[in-house]
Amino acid sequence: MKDSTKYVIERILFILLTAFIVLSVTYILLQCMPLEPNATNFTEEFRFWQQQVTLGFYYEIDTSTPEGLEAIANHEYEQMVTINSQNYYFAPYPILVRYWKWLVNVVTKWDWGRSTSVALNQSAISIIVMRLPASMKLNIISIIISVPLGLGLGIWAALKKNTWIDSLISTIIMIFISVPSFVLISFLLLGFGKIPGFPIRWPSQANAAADPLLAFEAYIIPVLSLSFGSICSFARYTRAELCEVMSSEFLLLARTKGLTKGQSVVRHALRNSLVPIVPMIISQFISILSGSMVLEQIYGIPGIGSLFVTALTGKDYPVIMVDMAIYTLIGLFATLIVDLSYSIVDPRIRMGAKK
């Protein structure tokens, strides 16, 4: 038990340094590039820069000063905003003070930045916590659908091994998994466009609340196009595990003590195929989630995956960061649970162990 809380903490540990360092490494990067925010008028670009001036990432020059005359003449500023016949000049600090502030703004007040172009001098944290539901339930629903299917597939087809079923089966299962969900979205919203009052688009908040059939058959194309690739991977790997256990010599034992081939599946095949398995579908989810970005951009869901590409596209660095945060947590501590699945499908493998 000592081993195994103490090798979770270590675990932990490394898994916020690595965060670490991959943030800070971002930030830095995106901070070599200039900001460019997308105001519709003068007075919201100098509300932004008054923003940064407040957290600490860029200066006012003092026009009143010789010094600040200077730096205007010697084009030392990185933007100028002109509010009632005023320039008001704006300069960055050195990028790892700018790096030092926003560490402390992120550690002290959770302030990750204001936004620069999906939603301008809106809290970036704040977009993402809206954003993020949407995503989240996304992505729960399909592995909720594709992991009951998959293992049933595959259990199916490691039953009637070389049999007809067999072979439909990996059929299948190879041309699902060989298209990106990307290309089968495409395919659903043709098929499923042919039939009248069906959305062919994510439906507004107000649409769907009005509307709950509608809400409903919006997350069908979505659902379909991420489940059929982990609903195939899933069946896979439980036919190769299973067939692989059904063919061990403590399987056949079993069968000669009397136990039928029912039996012997479900009380010992089954549970030792499943150890492989069950960490799978922790990493199949993972994947999912990374998935969904392009899918969510081409049919319109206000997550975090279209955030990303939207953050990306506007070259709005403090949604980057956030959405870059939740993924780098996600997929790090994902690795956490799938090594700690493995002792709970199986006792015997013990974390942290020496022996």
The other form holds:
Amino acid sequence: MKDSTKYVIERILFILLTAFIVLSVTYILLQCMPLEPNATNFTEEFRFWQQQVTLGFYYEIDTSTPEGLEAIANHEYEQMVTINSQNYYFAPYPILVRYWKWLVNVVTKWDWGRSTSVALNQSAISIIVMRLPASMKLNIISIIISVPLGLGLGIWAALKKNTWIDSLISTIIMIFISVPSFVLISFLLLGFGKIPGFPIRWPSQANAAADPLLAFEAYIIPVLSLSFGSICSFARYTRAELCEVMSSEFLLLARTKGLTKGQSVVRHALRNSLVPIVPMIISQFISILSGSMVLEQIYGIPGIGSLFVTALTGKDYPVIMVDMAIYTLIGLFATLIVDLSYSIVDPRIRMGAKK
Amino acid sequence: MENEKKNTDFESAQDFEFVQQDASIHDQKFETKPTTYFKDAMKRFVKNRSSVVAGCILFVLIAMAIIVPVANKNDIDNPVAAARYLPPKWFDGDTGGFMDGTGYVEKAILDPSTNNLPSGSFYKSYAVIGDIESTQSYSDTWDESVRNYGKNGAIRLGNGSSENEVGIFESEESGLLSPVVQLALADSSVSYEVTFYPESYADNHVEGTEIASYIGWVFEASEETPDETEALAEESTDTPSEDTPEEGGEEIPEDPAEELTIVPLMDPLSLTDETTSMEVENVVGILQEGGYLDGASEQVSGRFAIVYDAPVDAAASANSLYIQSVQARGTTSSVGAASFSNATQAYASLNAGGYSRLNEISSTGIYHSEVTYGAFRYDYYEAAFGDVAGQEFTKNDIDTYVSHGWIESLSCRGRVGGEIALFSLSNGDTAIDWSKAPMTSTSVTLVLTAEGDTYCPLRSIQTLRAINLGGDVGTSVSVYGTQSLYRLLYEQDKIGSCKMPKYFFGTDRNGKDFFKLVFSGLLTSLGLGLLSSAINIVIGLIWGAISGYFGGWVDMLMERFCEILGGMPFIVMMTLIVLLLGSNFWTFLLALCLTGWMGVAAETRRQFYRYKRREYVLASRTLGASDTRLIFKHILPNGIGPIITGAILMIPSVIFTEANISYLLPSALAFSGSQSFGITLSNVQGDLQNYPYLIVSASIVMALIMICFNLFGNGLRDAFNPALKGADE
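Given the form predicted alone, state the structure of the form predicted in complex with the partner chain.
Expanding to the full complex; the earlier chain stays at the top.
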């Protein structure tokens, strides 16, 4: 017990260290690009730069001092904003100073910077927080659907091994695993597009609130397209595992001791085959959380995946930064949870134990 | 398992004799050929039928990706615009609409007088198959044919769609302005009536929202007198229509003269199901009462305004007014000119002499314009590449055809006199003798040579007219004849072969041959996959070999490095690299290689751990073999199988990744120069609903290549490592 606690703590510390390094590198690299606030008027822009000053990334050049004037004459500023026919000049601190300020902001105030184009001047973290529920909801629904279906198909295929049912299921799995998600989504859109009134885009909140049926229908395509992939990988994995367990000696022993086929499968084979499947469910859950970018983009779902794409096209680096942080952390903790779940499902497995 | 079944049918006791009994064979050579690791794997692979089939399909697809872009000469850089959105065509004959390049057109606007396709129509009458069925219907979309052949209906007047800086809808007035009218001050009979389209309110009204409208008057700006401005200032305090320019207006330098001030002639009328019209009478009287005409002389000029009185939440409601007709009465003729009864016509002249929009933001459209629709089967290929009669040819064109040797003879019959031979190869002519051409000739005989029959775009001549020949020979010759479009396009190098094209996957929105586009994209993607897996194998092998062979702290350090680098999600890495280095083939490759080698490295490391403690390695080490020799001669060849399999399976995953990423971010990742598969796919995403054949055909190719790669890779894996067979198929 003591060993495993130590192992978990070690792993978490290492993950935090990795996350820190990755995020730092990302931040510093992103800072090499200039900020381009997508403001429609000067007041907005001025507010943006003032916020950058408050956050400590930029400083305003004092036009009343001779040094300031000289700096302006030498174009040692990055941004000039004219408000009420008065010019304001802003210049950035060096990257490492900005990095330090950013770290302090994040740690002390949980402030990850301000958006430049997705929603100008809004806190980047608040934008993400607003977008998270949509993604989460979809993923939870699709995992709830795909776990029983995937396991069921896999078990069915394994029990009917080497019959036409097995080959049919295996072929379907093969096809769906090989087809990229956007192809699948396109075909789903095409098929459901034939139904009149069926939403082929995510409805706006007002429309969804007005029409509960529409709100329900809007979930069909996203859930289907998210589920197909995971159903197939669950089924494939379950089938492989169960086939292996079914051919092992202890199952034969169980049968010779008089258990029916059903009993032996449910009580012995299935339990043992679950050992690698449970971690797989967890990792699948996490991976579709981050992997639905294509779907969100095509279907217009206001989640973090589509946000990432929007931010990237709009060059909204602070939002990209937070989104990346989420993806990085999700990825890192996924590996941890998967590793830990092995030892929970099967107590014989001791992660990190010396050989 | 199949092997066990064999050799079980014994026949006689001879089968049980020892073959080499009492023979000493220790110094003889093997009679059988020794089998190598790879040969053995190959033998196992061939037995796996599905993998072999997948391998064959894969081979065909790869070969096509290499051959098609070279062999298919259709121009995809400067495509034929007329050939846009051609459906796929596989068969020349009529198969009833299946893959023969035809389609059923349901809504083509006809000329109501002839019930035939008008000359300006998008659809060419010569490509119509069978009869046109015509139906009377309404059109709510505006285009050239509705402009020409539609009538009546209503003008749809929506609310303005402008938003202020914070994204909140600003209800600036939207509306229509009549042409300038002159009002005589003495005229009390001026009235203005707006009739709404029947039932339009009930049909289009959004539940729970309000919509109101009123008729206003706008003084002509040039007529501005001191009195009038005074009146305007007074009016601005009490009119509900007054816009609020104070809001954020101070920084926007705008000419105040451009701000229109609308004098309402009536209270805003809230529309209901029963509203059919709104009307004002005695316009002059109302204006005088309001004090707007104080000091004006006999006449004032201005415009009537039909104003959509937008509520604050207009953006959400998206309601519209549907104005069927306007009746303006008055003694001066200009007042009558402000009427219209045919809304389609009035809409056509919107902002062009007739009515105009009140604000730039006013959204207008046509509603239920009466048109005649035709439905027919249509040969898209005939339309784009077929023979068109009545095309004009210049003298130079025909001279060029002669110089190519495509024309055997050309003769015509003049109004007076008999047959005139303008050109005949058999007479030894080298150029057409235009001076002999008659003034008008309707019976022209054109004979093409055998080669000309294949290539000459000029098929026959209907009329040939020569004017002012005589002294100055050939200044003006006009020739109208039948032109073969595909021969013309072939002459211009737009299409690859001189026959009616057959586009297997149809064409995209630019008229590009999608078949060629898909396989060109596939070539780029395959190249990317091959190149990146080659690089990844090299890096991964070296890294994994060092890490696995030496072990200890070297291994530990290298592993930690991998863990940190691998902790970065691929999309993050990709984004950073593209943002920093720009987007092209090579940055994409770099991004793929930056973390892609880790899989190979891990596999190699595993193999090294597996083999490095084996006795044969120890044996050669004791014989003095160096580390390099041990790594490359003894350990690596034994573990190479899984590494190769991994590398082959990497190719489809790279294609997959590339397609996904280019699909997501075509703007960020458009390769300069070559087109990748993902970009090809993402370009046709917008045509999903109307032209599904594009995405379907590309998706099928994509799916096929992924499935084949996976099957092939799995087959290889099973062949190299039979113990894993069926682990996850």
